[in-house]
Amino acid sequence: MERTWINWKIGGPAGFGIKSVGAMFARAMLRLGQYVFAYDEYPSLIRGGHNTYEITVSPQPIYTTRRPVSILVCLDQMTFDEHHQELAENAIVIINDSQVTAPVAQLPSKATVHVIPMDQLVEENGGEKVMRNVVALGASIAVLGVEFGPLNDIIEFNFGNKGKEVDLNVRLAKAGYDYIKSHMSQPSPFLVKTQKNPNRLFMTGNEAIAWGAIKAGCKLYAAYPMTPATSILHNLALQARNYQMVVKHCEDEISAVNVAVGAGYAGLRAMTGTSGGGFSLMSETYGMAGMMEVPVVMVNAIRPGPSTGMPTWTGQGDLRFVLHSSQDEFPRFVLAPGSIEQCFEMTQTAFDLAERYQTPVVILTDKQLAECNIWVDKLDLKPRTLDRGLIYDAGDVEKHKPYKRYALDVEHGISPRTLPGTPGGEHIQNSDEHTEEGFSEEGSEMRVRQMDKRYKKIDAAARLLPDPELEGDAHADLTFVSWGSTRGAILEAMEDLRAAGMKVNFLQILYISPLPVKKIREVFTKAKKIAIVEGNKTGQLAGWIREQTGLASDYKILKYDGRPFFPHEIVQSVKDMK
């Protein structure tokens, strides 16, 4: 099957519901059973500037944001200004007449223009200025040859029970869409058909590591809010009292890793989220919770750094900082999603890695998957067993006396945990070098004999997780290397360079650390070409890729201008490869 897509794109001033309006029209496509990609960009203000959200929309499934533009509409002049660079041959401009004007000499050859007073039927169906974006919503709908039943549908939907709202939101859409229906002259060469819909879900990375932690049994979510991890708190809050979980705004990150540590040391299930300047912060209690054996969740959701960077923007250039933050060495596992799918199942493994092997895990994603809203077609919500690790209650403690803390003659360099208040399993904890006991202790042997039972977890960890899968063509002429939110544009420019008559394939890098690296080896051995692709400007997998097994990739496609991976970005690149 050939594959189509069309993407919409709607600009405007911040305030003029730019990401609701954006987020209604990709649920009337999800309605029509069309997949969906969402994808949108905010300056790092706290009021004003320039908003965009854009949607991929395709009957096939999609993974990304594509490019070029079929659809651009403009309710301000820097909506064009800005983004008429980015259409289509055959683009349509759906323009505000009192705002806007649209000089043809810049644009396409093939592109048509409609020009909507937007502002004269907000005003004749008594809405306010502000409204003018679901006129525009209307007009979009009618564009792609749609019914309009389906966006009444999601207007209704949306404002529940606010009778005149709705009323009111249904009539300004209307308005659009009549006004298009009355005064377009040519078939539009975007259409959109009704597929079976299966009622898909429409979420972010965010909602679902929230949704993965509640299945996990999180019970405690503790974080100062920073873009772009902010809404795992919004979400978790919505949910606490459904789910019995405590869920707690600290006064700031420092904070909020200690109530995660505590928590994870009394026995809850426990999780922190921030981004990269929240992490620095984080980092000392990071260590300790390596020194003490203490299971937490940790999500470092990437914004382009260093220091304050660019807030709402993406990038992958944490990865080295989370494998080597706080001081010294210890056991650290580091997981990598890619997709919502992932983003929740893996959410659930770094609860029981974390429980399992006693130490803190951190899931890394980035602004681009956090935020992105992306067609789901189902999760896994069966019950699961939880792994709770190795806990001794009153009658192991009894069974095993002396209870030793962090005894050393254990299988995987686990020694078993007592939660506070089992009888028999006091025992000293502390951030310092320690006994089996855990008294404080600085001897030689001791030093090393706690170290090297704290890396067995590791090396029985690097055995026991699955590899990842190699994706694509058996006897690829070219092989992507990957992690994270990259997934997405690496599988479109895949379906791009088939056409094109190249074989490819792809693997994923879930668990950064360990890092598989019996996989990795087998897989560069045997590749033609080897491409890594991420998001930073020094190529920090590829780096320890090599120091982990001592290969080089042949190429390296990077990006760090604060913007996803467009999939004809990746394919150019290809193409520029000597």
The other form holds:
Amino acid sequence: MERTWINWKIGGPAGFGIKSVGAMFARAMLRLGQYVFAYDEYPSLIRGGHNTYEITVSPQPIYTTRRPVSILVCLDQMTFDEHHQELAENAIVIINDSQVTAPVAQLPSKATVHVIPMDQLVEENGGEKVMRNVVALGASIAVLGVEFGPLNDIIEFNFGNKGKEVDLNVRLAKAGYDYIKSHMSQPSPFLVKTQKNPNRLFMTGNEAIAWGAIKAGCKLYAAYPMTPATSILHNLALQARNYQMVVKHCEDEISAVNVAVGAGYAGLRAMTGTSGGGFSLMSETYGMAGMMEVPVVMVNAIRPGPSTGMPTWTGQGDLRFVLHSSQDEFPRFVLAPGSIEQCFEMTQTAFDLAERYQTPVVILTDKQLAECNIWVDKLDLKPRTLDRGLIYDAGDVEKHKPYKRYALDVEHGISPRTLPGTPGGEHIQNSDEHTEEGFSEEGSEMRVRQMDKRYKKIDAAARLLPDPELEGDAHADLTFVSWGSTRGAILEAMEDLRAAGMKVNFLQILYISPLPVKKIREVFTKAKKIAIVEGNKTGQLAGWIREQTGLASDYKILKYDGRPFFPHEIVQSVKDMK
Amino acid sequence: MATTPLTQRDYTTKYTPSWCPGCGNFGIMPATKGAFAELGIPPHQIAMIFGIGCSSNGSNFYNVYAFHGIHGRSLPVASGVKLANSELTVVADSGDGDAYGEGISHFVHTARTNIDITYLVHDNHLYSLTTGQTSPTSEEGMKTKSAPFGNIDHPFNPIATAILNGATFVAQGFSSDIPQLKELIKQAIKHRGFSFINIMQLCPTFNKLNEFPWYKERVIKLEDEKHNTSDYQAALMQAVRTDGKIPLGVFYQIEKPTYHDRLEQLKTPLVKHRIDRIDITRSLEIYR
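Moving from the form predicted on its own, what structure would you give for the form predicted in complex with the partner chain?
Time for the whole complex; same chain goes first.
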């Protein structure tokens, strides 16, 4: 079945309620049984600036934002001026008559423009100017040939029990809706048909990480706000009472990670989250946790850098940074989810790995995954067995005297921990190189043995962690290899390439470290051609794979302009391959 | 069941201290261990969080749950431990470089939380482990390896800073007066809330300015001055006195709700919460 989809995009100055109206539109589409992917662009400003929200709607599962834009709603002139070149040939443009002009010369040949007196409709219905967004929302629903009902439900849902506000907003949306209905001379090319509504969820990667952490029994989250990780803090802060956890907004990132490590040492499942700049500050403690063998989960939600970079935009430039962050060497556990379900699942896995291997575990995500609202059919909410790792209680300590915190003769490099409060298990947890008991020690032999012991963990994990699955055609002309949020654009591009008669498949690397070397060798050996797709300048995963396996890809498809990959760009890159 | 009284030996490891002969740490350690013993806190109930420095090498010499972290970060780790398990006695132990250099923001902000931990700072007015450079508490004019022509910066005032930022127990001790220091540490541990003791300390190897006779001329006892420890302004006046005297004793102590008092989720130690069957089903309804 060929994919059908529309991209609805709304734009206006910050403060025009772009995001809230976008969310209402998306939810209305969800109620109609559609699959929805919502992407917003906003500048790194608090007030002012130009905001857009675009929602790709499809009756089939959709994994990223599709371009070109089908319906562009312009609340201001800048929206038209900045985005008219993104329009589809048969696009519909909805503009506010008092604010915007859409010169015919700048429109695609088959485009239609609907001029709506938004301000007038707002005034007639007793609303305030800012509410023109709701008029535009009603108009958009009408263009799609949809009943008004679902929008009515969503407005009620959105405003909760604020009676008067609901009535007014419904009235304004209806005014926009009716205006289109009575002025539309020809049927819209973008009709949305109602499907069964399976009660899909609609959430961001950060929300999925937050809920994954709660479900995994995370009892402490310590963080300093930094886009695009901040909403993990917001979500968990809101849930802290409900789930009896402590969420601490610390004075800086260094404090945040040390609070989390302290809690992890004392026996809690603890997490911290930040973006690259914050991770830089945390890097010394990241190494400390590796040296001391303390469990902690760290989220790095990537934004383009270096330094402050582009705070509200996306990229995948921190992979190498996290693999090497902090001085010297210790086993790195780096996880890279690429979908909402994976964010939810891998966050839970991260806590198991952290406790099992007594080590920091980093979850890499980026703005595209962290902040986009994406459909999800369901999350697996069944209780799962938690792996708390090897912890000795007082009885165990008595049985295995003398207790040695960093015992060398152990399986998988995992020495038993004792938690503070356990009689007989007193020891020193040491960031200095140390003896089996934990005392500071600089002898060459002990140094080598402790290093080797720590590294056994990554070898053990490499054997135990599941290999990634190759998705798509068995005998493909081209194999994509990637990590993180690029997954969505690749899955979409694969559909288009298949429609054009090409066989393609995709290996998503979920565990960056330990890297599934065996599986990668197998895939690289069998594949006809390999293209690595990444949101960075130098092909960091490609380099890491080459380093770990000696194998190189045939092509690199790289993007580092702060925007996510759009499927048509990947398709074009494939067409351009020589 | 008869219990044997605890002694300093119960808090002592087999590791021989590596401090220089005459180091003030040889006074601070027995005062601390003596306080633990007299308060009857068993070693396994104590978490001592250290940073980096001469004093922090003490982590090797205390038979408790010791944590030898990184420079300047003992307080956030200590906060994490206390948040996880409020049944533990949590003591952060740092030097002046640790506490007032890299760790200064943690000092100010942890005081504000009034979390129930004790902060002991060994203040020898120098960075000694790195062989004697200027520290935040070095006096103006003091010649060190990093200020060979004399320190030109104004010295940091830890006592006033602690009082101003919400610490609810603020005291000053001296490494050569072990009995008084031990009593101060006992009071600090018993205090509910953030308690802080700045401990004036000798460094016979690198600090030739602030030696024992220098202190002897300057130290006075606050209790001899009939100082009212609950008087905020009087405490500040003592902290900023300009007569060159070094007051020892409790500057300030008040009762205020602790961090744990303010959060219902901390009524039971977090480590004792069950986490194996957390059900989030109903909460996810908001995402439909």
